[in-house]
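Presented as structure tokens, the chain that follows is alone, the form predicted alone.
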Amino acid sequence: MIDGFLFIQIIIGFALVVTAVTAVRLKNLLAAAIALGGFSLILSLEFYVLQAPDVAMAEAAVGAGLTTALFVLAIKRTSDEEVEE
């Protein structure tokens, strides 16, 4: 029978794979950036479960928070139209 820790590891691993595949397959860049933020948030949960709370906090702050915000700002400032020179 599967114990609790292994079950949590399997669920988190499955969620990581699902969010990674979702981020790669999305056509909308903004949705892909949000999916990558979700991936980073789940990864920080994995670090916490593995008893590395300092790494989990850094991953949540930088990976899920700052990087996602920078991606969203960069995508919002660009246009989807090509400029002819």
The other form holds:
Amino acid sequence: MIDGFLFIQIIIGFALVVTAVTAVRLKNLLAAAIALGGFSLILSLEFYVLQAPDVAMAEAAVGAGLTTALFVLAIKRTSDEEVEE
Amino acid sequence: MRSTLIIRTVARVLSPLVLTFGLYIILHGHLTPGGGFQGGAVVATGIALLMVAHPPEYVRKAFRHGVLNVVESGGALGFLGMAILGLMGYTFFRNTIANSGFLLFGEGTPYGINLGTLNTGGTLPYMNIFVGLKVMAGLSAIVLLFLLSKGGDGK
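Please give the other form, namely the form predicted together with the partner chain, since only the form predicted alone has been shown so far.
All chains and molecules follow, beginning with the one already shown.
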């Protein structure tokens, strides 16, 4: 009943939700940025499974690489702990 | 937060592979998935890895914002130049180099099922290279300005 394609879809969807919730819940901002990079990487895997390798490459390079670098540089300037108002 | 030995070693091992993969995507843009934008983004990721892993003094010496500016503008002008080259044939963007016997990327396209010949495509590989240069320079300039901007505590 459940073939390989659907199985991969379910796994990827579950992992996307887990990494997104992790990125929101983490108190350490550096760890949250890394979790967001993992979210982007899994999303690019989903694009590849859906047969859009172009979009997967752009997502992996921009989402997992460059935005993570920008987040790390921004955290380097400030504190890496979340400040409660 | 300084750059530790682990970060520097990982960057030294990983960045040549990332840069080579990006150049591969750009040069094979007319045969395989990906192209100028994707390859340029991958190359910029490798450059960003180098920038994050090394101290700002080295980065300031190694990368100049003015040079990146010139490369980015040159990429845009080169893309438009290749498009205007089509006016030699019939219209804007016409592929005048394909199948013309020109030395680079001008070889005749083989018929039937084949693995793909790198030396074909006419103006497409040139446009991919120019778009790759522009995207690479633009995205690395963003990371460079982010890294070296004098804001906050004046660092």
